[in-house]
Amino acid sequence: MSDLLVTDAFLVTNDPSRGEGPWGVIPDGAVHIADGRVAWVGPSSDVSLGVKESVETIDAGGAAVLPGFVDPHTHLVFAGDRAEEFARRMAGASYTEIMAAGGGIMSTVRATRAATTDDLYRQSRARAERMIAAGTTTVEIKSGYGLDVATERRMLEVVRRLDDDLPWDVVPTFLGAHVVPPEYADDRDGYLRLIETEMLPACAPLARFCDVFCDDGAFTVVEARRIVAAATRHGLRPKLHAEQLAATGAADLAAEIGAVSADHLDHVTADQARRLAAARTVAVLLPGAALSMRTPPPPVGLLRDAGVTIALATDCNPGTSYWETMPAMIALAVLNFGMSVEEAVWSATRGGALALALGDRGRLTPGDIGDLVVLDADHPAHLAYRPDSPLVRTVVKAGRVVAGR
């Protein structure tokens, strides 16, 4: 943590009290870190002569200056990819005929059973380097292409060591009800059995939230509330993969248990958006995983309609989304979902800190983590008007400089 001052900034606040619009825009703005916090915001003008002189000053030149982007979903830590199945699906194989012959998510869960710790680490942190790079400041990185308790701990275990050697902020997430792996198919109650009393005790220590894949193909609703009830009593809150590839009720489950987030919703419905907005449940919407699928937006609007609070992340995963950084959610989100330039930045950066209930970021407002994004232009409108220029000048965490210059 150090103190920076960050002036002549198009800046984007996210605190429609601070500024103009919704994101509470200062057109000329500064902003103050101190010991890793934001200390003020407010013109440049306003700066005091005493700070200026004190402490490492970035001069904006009139760009945009955002709050650092948080990516909420992600399957960051794996091991080889999918390219050949990729090409199939492109080709017209189906994801689920994928899954049938023995692909998809349990080919990933193959190759990071048999790489070694210090490989997986070694390929998973050259994409969080690129994440940083890319404006990621708080990331959420789930286990769950182990499906052993062994390879699952290892996974979190990784995951710290991200948390530990790199300058971003992780969230880790228990995902042991990925799929039922293949040693399990005909025992569906065993492996429910083998994560109550075995996964959960050996990994709940590494994790903050557990999450299930509830959909076809995976986990059932029944199976998902009886996972979630032993994650609870572990001290993990819950999260749902949900309405993803059919409309199974995953929704109703996630606002009925309070799930911090329910995500991807591409089948949800009007009813149950309104009970997600009545529990606060916070909807993380996925744009790579819908253009890799080549399966229609989400009912965005709808979502928007009910009040539900939406979030947008990269899904980072070797099958179906794999992509890295958060300004391209930004271009999807507004190019292929429908969203204006305003709801998905902020979608992007407070939404994203909101799905994983941490309020004191994805906003620029004394008292939040000092960590920011300057783009190379001075409007945040050009991450979608320009979707193939690496925009991100700088990144800051809190208070340094970790990227860019």
Given for the second form:
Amino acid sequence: MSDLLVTDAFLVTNDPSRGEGPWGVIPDGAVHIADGRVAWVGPSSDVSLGVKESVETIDAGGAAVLPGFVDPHTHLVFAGDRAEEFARRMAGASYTEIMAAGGGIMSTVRATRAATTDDLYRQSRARAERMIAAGTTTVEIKSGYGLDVATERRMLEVVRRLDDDLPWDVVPTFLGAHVVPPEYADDRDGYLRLIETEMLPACAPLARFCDVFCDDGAFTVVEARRIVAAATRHGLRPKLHAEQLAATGAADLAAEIGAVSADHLDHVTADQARRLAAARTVAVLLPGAALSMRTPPPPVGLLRDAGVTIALATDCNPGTSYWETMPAMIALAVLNFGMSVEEAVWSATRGGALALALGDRGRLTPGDIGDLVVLDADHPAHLAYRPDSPLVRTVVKAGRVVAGR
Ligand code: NIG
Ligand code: FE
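Pass me the form predicted in complex with N-(iminomethyl)-L-glutamic acid as well; I've looked at the form predicted on its own already.
Then the entire complex follows, led off by the chain already shown.
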């Protein structure tokens, strides 16, 4: 926790009451962070002299300053990689065929079970450090590559260490229902009972949300409803992987149970979009997964027209989306998903916060957490316009510079 003053910024507050447009832009803006929280925002000319003299100051020199990125969907903790499987997919093999043949998610499960906890931590930490350097100040991380009680629990312990040791906030999600592991292939009900009677009691104390991969080759809507009910009894709030590989009705379930978010939504319909909007379920879109799976964009227009809140995330995982940074997601959302720059930047900041039910971030309103990024550019459009330039110059977490200069 420390004090910081940033001046002379093209300041995106995401608070329309503080500046222009949906971004709430203050063109020559300043932000004062005290005790880790935003204390004041306004024009640089209004910064009081007392503040200017007493705290560490960053003169942004006209550069764009935005709230820190919030990445609300990652599978960051895993061992090994699947480069060879990726090459096979790019040569024509299908993801579901690979999964049905025991590869895909299960090959990462085998590597993760075999890794020591320290090794899992070391491999995951390298990715985490790259994320932070690119401006991610809050991240969600799922379990789901253990699929047995001990390894699911170990994954969540690694998640907790990444939260304790690194300058960001980590939101842990239990994803024991990622796929049914082969030892339960003939006894799906047995795996569901394992989740209900052993995994949730062991894992829920280390998690905030419960996610289910509700899709072809994973869990059905009926199974997902049962898992979510059990998780709710353990105090976890629901999220769902929905409508990614096939249209299954998972988005309807998300709306029915008031899920905090429904993620992927490649196959979402207009009706479902209306239900998600009514349930205030956030749509988390994953442009890295769509590109790395070579699948068409989700129907963003349907979601937008229905008034669904949209967030962006990396989905960082070794199978379908080995992407790590939010600036890349902003670029892909604009260039590939047809989102405007304004939408994409909002969705990567405030949208991500809402997808994690965290009201105090993704925005620079007094009282919010003092997380921000300073770009090497005078407008956030550069993030999509120059997509392969590393444009995050400085990363600030709770008022402290944690990456860059
Ligand atoms: O979000 N869809 C399920 N889970 C991941 C993929 C995980 C994997 O292939 O390892 C996803 O795309
Ligand atoms: Fe995912």
